[in-house]
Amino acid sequence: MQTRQQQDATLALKHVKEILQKIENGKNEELRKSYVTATHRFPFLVRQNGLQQTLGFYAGKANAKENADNAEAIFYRHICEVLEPEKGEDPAEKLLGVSLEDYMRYSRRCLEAALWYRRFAASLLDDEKITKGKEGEK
């Protein structure tokens, strides 16, 4: 039985590693720089905004149709999974319904996961080992 912690490090490193590959396969350099810049970002704005609108904040960068697929959506999408919304529900709508210490909990363990996810972006999407790799592919 794994503890929480090793749960959300074992999804964030998931998440992390599809970020890498799909920067790894070419389609996406940007990409990189505004996940790294996402999951740093997170735990900043839910401290300072609170869970709800920062999760909101995020959403709206996910529905925008022009952004659909950009680095705060990828991570909304990512930061949601750690939730544990039940199917078809919307994470930022759920905790609209939930007591003040309800709200608390999944602030916390949130945070706690945005940790695994900053730690893990920080150390595999790094510029220096992006541009080693490539250099060592030639």
Given for the second form:
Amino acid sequence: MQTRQQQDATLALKHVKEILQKIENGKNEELRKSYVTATHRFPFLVRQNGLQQTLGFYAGKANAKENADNAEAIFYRHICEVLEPEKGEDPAEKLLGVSLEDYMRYSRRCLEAALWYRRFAASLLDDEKITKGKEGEK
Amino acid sequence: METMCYYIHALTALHAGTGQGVGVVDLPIAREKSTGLPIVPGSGIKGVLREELNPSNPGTDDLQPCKDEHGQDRSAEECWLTLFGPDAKNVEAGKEGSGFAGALNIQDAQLLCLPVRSVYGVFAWVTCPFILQRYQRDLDQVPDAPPLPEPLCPPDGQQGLVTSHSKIDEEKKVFLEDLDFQVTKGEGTIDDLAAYIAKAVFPVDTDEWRNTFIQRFLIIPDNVFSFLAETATEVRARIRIEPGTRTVADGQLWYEENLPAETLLWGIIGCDRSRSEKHAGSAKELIGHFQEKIGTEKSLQIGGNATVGRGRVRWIPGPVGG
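Having gone through the form predicted on its own, I am curious about the other one (the form predicted together with its partner chain); can you provide its structure?
Everything in the complex follows now, all chains and molecules, and the chain you saw is the first one.
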């Protein structure tokens, strides 16, 4: 048995490390900056606008064809894993059909999980670390 | 021990903070560990009252000289020190003799009604059965407080209760933030309960503000209230501008949480006998002096960020008993 914090942290660390891998493999500076921003803004947007609105905002970015692999799209897929969608189910649509109790539960779950994304993104993807890494390679 | 009740009505956003947080907001407000409900710590309220009544502060509404229970004169300074205790630094420096505890113990202010945005009536003053149960328990400690009409529970899991004079409902529905409730109007003691709180919080106002409260009073289920108390507080983004460039300084964006304007809180103040070696005094006498000076209500600044407009409140004393 694990605490929810452990589960959230494990998932967030896995996802942020995937981003780190993508950045280090290529020269994707834009992805790094945008992903850090997406993780930073998400909990604040949930607090200001509610979970449904915030997921809708990120889903809109994710659905834009020309930006299908932008940072918001990737983060949207990451955070939606917390909602435990069925295979092929759109998480934002799933939220439309849940009861008030479930909506409140998912809002809290997403906020808790989002904090780990924010922390790991800040600690693993920040400017200084990446700069130092590049200098080390040189 | 004498006890009295007090109320806080936030007129602006109120930031009773806990310093740096690691959660959603960088500077969160103080919350009770066991319930997660917002509080204003008693220490902050005591500090503000102490300064407000300090006789040596020019222009403050200080305590006047008074007589103790034996008819002996007691200076304003002595009275103030007996109530709030001496400053620890002055005691260490030998200016105020030996240290002793002040007679007042000011407990944390608890959330009574949270203002939540509503489609009808602008906003609702929302509370829940659990809060009312705790409020009643505290009022039981103040024998002179009139008994609270029996707190109510909304009849069904997702329903709410509004008063007969409610302005926040339309076709038996209330629309808060992004939550809709089926509501029952004027059931049981809700009108009496709303009138009780309105009278306590607006003791000297005309009927106008009491009616404003009664028209917006709403009881919702505990679990929904707990969610709103977590998510319906106000979060503000702050920045620091770099003077040279007039742009946001690097890394200088942060988020602060506030209790929204119109929040209502209640708390209890206990008053013990004097612990001063120089001046004896019973609890009844001391709380009498305190209550006399406080009057019916005070306009105070509580919590942080006063210079950017936070924390202006009405502080309202309730009845005394013991």
